[in-house]
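Only one chain is included here, represented as structure tokens and corresponding to the form predicted alone.
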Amino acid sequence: MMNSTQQEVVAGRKVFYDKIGSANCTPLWEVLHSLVTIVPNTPCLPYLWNWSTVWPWLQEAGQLITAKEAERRVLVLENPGLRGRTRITHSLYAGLQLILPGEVAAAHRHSQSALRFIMHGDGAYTAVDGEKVVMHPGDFVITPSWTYHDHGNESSEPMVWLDGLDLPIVELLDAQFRQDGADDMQHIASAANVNLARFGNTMKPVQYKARSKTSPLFWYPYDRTLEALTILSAHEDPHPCWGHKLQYTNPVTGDWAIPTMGTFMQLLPAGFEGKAYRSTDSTIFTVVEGSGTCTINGQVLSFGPKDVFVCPSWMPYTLAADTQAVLFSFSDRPVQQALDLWRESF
């Protein structure tokens, strides 16, 4: 219980809090430990998002509205902890896009930049920039910074994939900007089996200037990534923490295939019982095959084919495979180390 001479100081601090808020300032010392905290301190929680239980309600909005109507038929993945913002973590989105046979996601393109993780179905289509790409389960598709891209399915059955954009970041910085195309439907100059050509075996056509930092290779085939996971699992020991891990790159740079998320694929060997791992950048995993468990600061997470869970920032987290297992994944890794903030420890 305060004494007179302490009310008397709170009440002249109330006072004076009162009289500098009256012209927008405020006392950092009110705030400051909350702001500057010794580890980060998130509110992203762990989650796991059942494709058992969320295929049905995509099979259901595929019943309830068309694509057309929807512009993008897509069920959000928010975080429990971020209820209402419309975010995986806090930098990132993530959802579940459906086009069923016979559809279109008409063009338009935005300063978001957007990565599409194939999970289910087999045979639509995404078009980027005039380049048209046949999609396949496991393959991870690019849609750079303002590019005009279009989804279509000519395919006879529903498809899904994992959409991740880096739209908080890019609301953060004010620099959002969006536009639809004049049609519905691009002008297909090219296929993807062309970009490939170009970009995906070592080399790159001699008078290529790049225009940005993403990777010109906007394609990535699963059968490849499989194979490069396959040989390292037969000639080399997994790592400890994650087995074997691949990071997606810009075949021309060698650096991020996309400037403001990271992206990976790794395979866990069966038995695999991975060790404590931790890192600054909360990162979300969605389950290409194989089935085991994510254990996130006690809270264990079983995992099967085309589940999607998160790793908050900074909880330390253990993987461990049933079956031998594949991932794939993608964080905000790119910007935290530009920006010197990304730490990691195992």
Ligand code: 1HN
Contents of the next structure:
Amino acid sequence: MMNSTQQEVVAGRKVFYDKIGSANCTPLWEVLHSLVTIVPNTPCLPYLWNWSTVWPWLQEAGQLITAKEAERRVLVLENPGLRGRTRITHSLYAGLQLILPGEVAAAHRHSQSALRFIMHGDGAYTAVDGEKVVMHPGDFVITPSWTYHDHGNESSEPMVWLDGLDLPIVELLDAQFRQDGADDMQHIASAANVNLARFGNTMKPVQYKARSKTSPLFWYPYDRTLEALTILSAHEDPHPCWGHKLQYTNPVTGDWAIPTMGTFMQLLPAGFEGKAYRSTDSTIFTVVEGSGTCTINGQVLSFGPKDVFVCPSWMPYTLAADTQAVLFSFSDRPVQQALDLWRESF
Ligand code: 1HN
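For the form predicted in complex with this ligand instead of the form predicted alone, what are the coordinates?
Now the complete complex, all chains and molecules, led by this one.
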């Protein structure tokens, strides 16, 4: 209970706040401690999307709307702590995109960077600035900022991939641009095995000049990634927290493959029981193969193939695998590191 003097003080402050509020001023002291917190105070919550739940909904979406009508037929994975804000973490967007046999998702370009991680089906393609790549499960494909891209499915089965975009980061900076292609489908100048031949063998064309910070290699096929992790797992002990983990790089600079989104693949040996780990980059995982658990602040998320789950900033999590598990993940780590903000502890 406030005494009458305290009530007068509060009432006097309210009058003052209303007065300065009318000219768009506001007292910092009322909000300082909720702005500058002792540790990260993310609205992002741990969550897992089960493939067995979302796959029937994707198929239903396939009946409800065409890829042409939708432009992109995607179920957004919205973090339960960020409903209505079209994002999976505070800084990143993720969704599951379905493209049915014979469909085309028309060409456009935007300042947001995108990643595709192939989850289901085989043989649909994406074309990036005239270079076409036919995608297979486990492949990681980049759509760099401001490159034209269209997708199509010339296979006989539906295809689903995980889209990751830096939309909230670009929105924060008010740096969004978009342009539609002149035609739905781009003229194809070359196939992606040409891209892989140019940049995928720790070599580069002698005349190569970088046009952007994004990797000029835009297709990272799963067979190569899995081979690398399999060899490592046969010759090295797993890291106590993350097992065997590699990050995708721009092969020319050695830096991140995408400047705004760090991308990783890790292998957890069968029976692996990881130690707790935390970092300031909220991380989105998807399961390529195997099953296990991710325990976040005591909450157990049981994962299997094609599930997607989120570990929010600074919440300790442990990974465990029943069978050998392979996990793709992405986060805003490159942005945090560029700004000297990134921290981890384990
Ligand atoms: C986009 O361009 C794609 O090109 C997918 O496949 C998802 C989400 C928001 C904004 C643009 C695509 C997207 C997107």
